[in-house]
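A single chain, nothing else alongside it, follows as structure tokens in the form predicted on its own.
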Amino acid sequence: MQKEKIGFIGLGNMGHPMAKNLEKAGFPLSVYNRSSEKTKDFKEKSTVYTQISDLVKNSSIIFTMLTDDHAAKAVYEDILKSDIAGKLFIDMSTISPQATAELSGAVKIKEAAFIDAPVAGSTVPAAEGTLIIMAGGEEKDLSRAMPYLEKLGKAVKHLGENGKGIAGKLSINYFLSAIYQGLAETILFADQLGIDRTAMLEIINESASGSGATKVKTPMLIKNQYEPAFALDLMLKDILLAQDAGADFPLSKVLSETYQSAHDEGFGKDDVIGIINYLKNQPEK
């Protein structure tokens, strides 16, 4: 198999380790990031571009990993100024279904291909290449992308046409937002009852209630330190996107109000499980 030239735009907390995995796999890689600081350790083995247009011109498959609708639309506005016919764009950002539809439509009009491929997993799985990738797009485009996606994740789930990948991502993050609020409330309740936090977390993780989500947050809860692997603000963004997409359930309002209030109280830059500090400070009713 001939290696295609890969471009990667967006080297944030997730994008940086993902691009590094493509570099380690030996693919011809070019990178771009709005702030050049994140590109420094790519200069030895990969090509660093300071203009998106140059990266697009010299790549046949372009990954994008961006923060939100605004960032994604700005980058693709720049991309669409170039001749992109025959190229494949793989957007791994978590953005709205509406934005995904706009971007995929605009790319296809210019005779290029588009896959929405957001991921389940935070910074550690991103570094280990063990993300779960949810893909929306045409089968032939996914086949073209698979040699590269397989270096980023342990599983690639093709959920259907464009838009289905982001639909899967909003669904799983809705569930995670409930898990993390529930876990935080449970730990605070156990604290109130005088149960050792480490012991309580062992019970949770070794019982039917344990999961990868609870286990990965356990060290943070024990140390009571919440350096962001996945920031609370990002979870709030995803909850609001899910609501806009039709998540209207008994928990929806509770989750959005809690995470929004935690953001308003200054906890947005902490890891998502740092919501425990917001909940701990709530006055008794």
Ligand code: NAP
The other form holds:
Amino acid sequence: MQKEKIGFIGLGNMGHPMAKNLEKAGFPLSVYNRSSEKTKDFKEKSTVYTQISDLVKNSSIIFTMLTDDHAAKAVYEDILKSDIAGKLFIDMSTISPQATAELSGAVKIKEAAFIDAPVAGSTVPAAEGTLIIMAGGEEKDLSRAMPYLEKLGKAVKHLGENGKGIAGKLSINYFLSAIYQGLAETILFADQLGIDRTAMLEIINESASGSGATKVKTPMLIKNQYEPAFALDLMLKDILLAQDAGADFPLSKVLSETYQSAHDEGFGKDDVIGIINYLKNQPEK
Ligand code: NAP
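May I ask for the structure of the form predicted together with the named molecule now, the form predicted on its own having been displayed?
And the full complex, kicking off with our chain again.
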């Protein structure tokens, strides 16, 4: 088997713990982040680059984990300036189907390979290596990526050609946005009825309504503190991407309006479940 050299671009809330898992697994790792302070934990065991072109030159498989279309396009614009023939790019960001098509097309023209591999699961699964990875791309490229993807996730679902990974991700995040708004409204309703919040969350989590999503947000709701693991703005991005991709249902309009208004009123940098504070401040109708 070819000895791959791994590159990782984008050490944010998700990318940092994911890259750490690749480092812990002992793969030769290079990292890059736009703002350099996020690379400091990698200086001891990995190679830190301050230029994308240097990372690309010295890596054969390059992961990207970036905010949105704008970030991904900016990074790939730099990547595409290098000779990338034979390299494999694995974009794990949640971006639009259009941007995915653009990036995969541009990479393939330069005789390199591309997999869209966005993830379900937040910072805790990212740190534990238990993400669910939804992949779009060719079978042979996925086989090449598997030894590394297995260190990042507990399941890798190959959904078809390029773009299908993103399609799966937009679908599951549509569901997640509904769960979080539903959870926030339920807790506010229980608060109004005088039910202790901790008791209500125990009931939810022990009942059929409970899920990994409700459990992971329980400590934040009890403390009423919303340090971002998954920022509300990222969820707004994903709902708008889902709408653009054709999600046109009774809930889609409500969800996009709620998350958009929460953003407009300054809650965008909070964790997504901080939507509860936006909902709480709404005047009674
Ligand atoms: P984040 O903490 O905001 O990190 C974003 C990363 O993108 C940072 O490394 C940032 O660099 C980089 N970036 C942004 N704009 C850039 C630009 N123009 N050029 C170069 N780099 C740029 O976001 P995250 O929570 O890790 O999420 C990353 C992606 O995963 C998003 O698409 C998100 O929707 C998706 N996702 C997130 C979660 C979650 O729970 N957080 C779960 C599943 C999927 P700087 O450090 O310099 O800003």
